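Only one chain is shown below, in structure tokens, and it's the form predicted on its own.
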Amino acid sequence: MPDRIAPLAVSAYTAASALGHGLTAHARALALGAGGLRPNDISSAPLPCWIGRVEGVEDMPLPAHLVGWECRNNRLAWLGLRQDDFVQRVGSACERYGAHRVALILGTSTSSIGATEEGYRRLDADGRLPADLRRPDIHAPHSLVAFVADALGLRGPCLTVSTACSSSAKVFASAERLIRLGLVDAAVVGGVDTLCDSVLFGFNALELVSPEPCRPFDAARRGISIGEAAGFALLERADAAPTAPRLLGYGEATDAHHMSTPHPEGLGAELALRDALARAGLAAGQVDYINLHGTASLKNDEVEAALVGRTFAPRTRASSTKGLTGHTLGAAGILEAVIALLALRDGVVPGNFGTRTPDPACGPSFAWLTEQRELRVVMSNSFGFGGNNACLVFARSEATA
């Protein structure tokens, strides 16, 4: 069993998915159940499904001094870092740390690939990639984060996590001992997703594409809606920033079970569980709301709601919110973290939306529609393919007093 560990400051966040930009946005379309999926616009040949698809990323070209890095998950990133004041905030961490003392962990799972498969559909006579895509930076698996550090000027350490659905969830893990360890006094940490070719095409090959808006926990789940996001949060020690939300633990753990089945039982995930509440020091009774993963794929959806109804108590309220914003892969975890930390702020438990009727294996906790209550702790749940989970802990800064 872990030790505990110090809490940290969340002492910035902020997102933009199909629910919006930034988080008021994101909290008026949590408020209301206002989901963002739409029918399938953007694939290169039809695929009858509904997707979650962030307006406006098409109109945001990067600035001049970073147009090397063009590419739709890049625009996607540069969106989501302009909104509350996120690039003012890490600015001033690195005048106080110095931006060599300032992170970078972000996670995503295909990273600028559209620009690849665009690439590869306009090979010219001789097979060579068009001229203006012979950027190869941008065909990487880190582009997303070289072109991060480049547009904040940070200069710490700088990794890219790719653990499929949980990337941008274990990147809180990774920050949490940079920073315990005295390598750095911060972290930004989070992930982007953006919808291509490779990820529609490659879970509809897997069968997971549901041809409908995805309902998570029905009883007559049809499969996953995938969605595109950009999440970023600021984490530092608990004393410059005594009013922000804390990190108060972690979770991780791999079942190596399957290459995209959780293990039946959820041994995985129910350790990473654990683990997260031992590292916040916390008991399951305390934990008052949970974002679940919630896929609506037919497996996971059942060895999380067993795991729910074995571990806790009905007053602690758990939902998915995959029904209002699809599922953003690699940058769900960042996006569904950032969605507890507004629940955790507005007192809101997002209703699991697109339900119709409810797997008769999901117990008592279930927010089947949205309630307003005062939360002082609350956890999210990222389970990824082959079994890679992570679980996080955020509380309000006095429930850690």
Second form
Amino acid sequence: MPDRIAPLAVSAYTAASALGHGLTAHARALALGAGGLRPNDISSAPLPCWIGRVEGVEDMPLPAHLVGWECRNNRLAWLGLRQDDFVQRVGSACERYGAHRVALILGTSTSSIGATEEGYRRLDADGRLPADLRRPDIHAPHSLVAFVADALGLRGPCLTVSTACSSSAKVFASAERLIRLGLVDAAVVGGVDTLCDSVLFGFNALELVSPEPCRPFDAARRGISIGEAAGFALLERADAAPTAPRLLGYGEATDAHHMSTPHPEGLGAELALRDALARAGLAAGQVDYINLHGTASLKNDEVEAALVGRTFAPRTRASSTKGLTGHTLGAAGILEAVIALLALRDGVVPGNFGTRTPDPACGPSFAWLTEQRELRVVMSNSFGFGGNNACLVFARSEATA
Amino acid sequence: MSTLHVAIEGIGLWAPQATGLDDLRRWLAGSAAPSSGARPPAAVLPANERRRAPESVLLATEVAGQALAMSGRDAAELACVFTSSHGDQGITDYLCATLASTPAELSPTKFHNSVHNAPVGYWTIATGCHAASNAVCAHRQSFGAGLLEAASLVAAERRPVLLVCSDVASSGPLGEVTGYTLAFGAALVLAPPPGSQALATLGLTLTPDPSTPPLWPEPLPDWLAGNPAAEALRLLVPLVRREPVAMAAAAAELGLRMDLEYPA
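Could you please show the structure of the form predicted together with its partner chain, as a counterpart to the form predicted on its own just displayed?
First the chain shown before, then all remaining chains and molecules of the complex.
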């Protein structure tokens, strides 16, 4: 078991998703259960499914000084960064610590591959990418992070984590280690993934895409709805922001089972969960709410429901919010971390929207409808292809005093 | 300035003209090594997986297996950090070409092999490793950024870590903009010092100093020009020559100074 770690302050956070731009839009949508899924209108060829698309990305080009980074994913990143004064908060951190003492670690599964796809659809007569897309930096998995480093003027350690759907949860772990070891004083973490043909037709080829809006933990669930999102958080040592929510712990583990199906007993997920609790110095009974991975895929939900049932008492509440946002893949970790932080802030357990008939495998912890209650400790689960698992633990600042 | 200390317990290397660290030693000593011309053998993978695995997985698994064997460690105890600037460019080329013509015919296997963490996924499945595993990149700085990630894991958690840095050659229209002309892979088994089996001990410090162009014999400059994973040579060449200092880039404007100490 890992040692307990010193809590970090989450001194700023924000998100943009199908629920809207920024924290206020998210809090309102979560409280009302007002989802953002709609029929697929983005793939280059017809594909009957539902998606969680962010409004307005098409209308918000990058400013002139960043135009070399132009593509949908970097646009969404820029849209997300400009919510909730996040750019200004990062700027203040750079002034306090120096731009080389602030790390940037973001998760993404496909980064700007949508631009590469477009290039292949518009090859010129010689079979080359069209001139306007012959920009090497956007045809690379690191495109997002290099863009954000440029946009925010960050000069510290700079890393892309790409472990499929656990990507933007694992960034918290990498950042905590750099801060704990004194290599940096703060870290911008988060992630961005955008809708593109690769993910829509890829998950469709795996027969994991639902023809209807996804229904996590429903007895008759039919697969996932894919969404897009951007989310960011600023991590600093606890004394830098005495009243900010805390990152208490994280766990990372691997299934060692299969590339695209979870371990049947949820072994890697359970190891990640236990490590997260150990680093936080908590017992499972002290967790008030868990935002589940809950994709609405047949196998994932079954394994996760069993894990919740054997680990937590009924007082621990649990739900998936993917029925509202869709599965935002590499951005799911940060989007759901932000949702967990909003739950903590507002005392709201989001309901498990989209479900009509709960799977009998789901125990009494499941919050099918939105609940109001005092929350002190919350978790978020993220599980990805390749059997890559991550769990995060957050708490109110006074819960760690 | 904080310095991270890690022991190097194992090294793996594979390039078209070098099938292991001994070949690199021979190139540096001026005695040319024979060209291998073959695919990476990746003996750690079960035979049926080896047949189906994409080139990126074979390359990463081959160098990881070499480093593991040299370290004498049990793979199941090693946390993993796999870096690749581009993932499998052959698969990316296939995906984009298929999506542009017949998207509904996309191969599900190619899709699940396209995730950036496919090599570390295959590695952990083959070795039964349940430890934390990561897949990262940072453009041309993927080696330095990955080494920093791996070393911080060693130092913060006091546990051994496998670092793999590999990229396959470019293909298709994507190849013109990325321009990787050859495959290259390197791997290190890192552990908290003191390591009784350590080949060397590394002290890592972040610095604004840029790294200087290396003075290496042929064909090493070609490897560096032809593949970003060959940035790993900025550590491996000084290590083979038993030099005291190496430099790499950890980010676009951030250097990584590596102070090397060797056992007597």
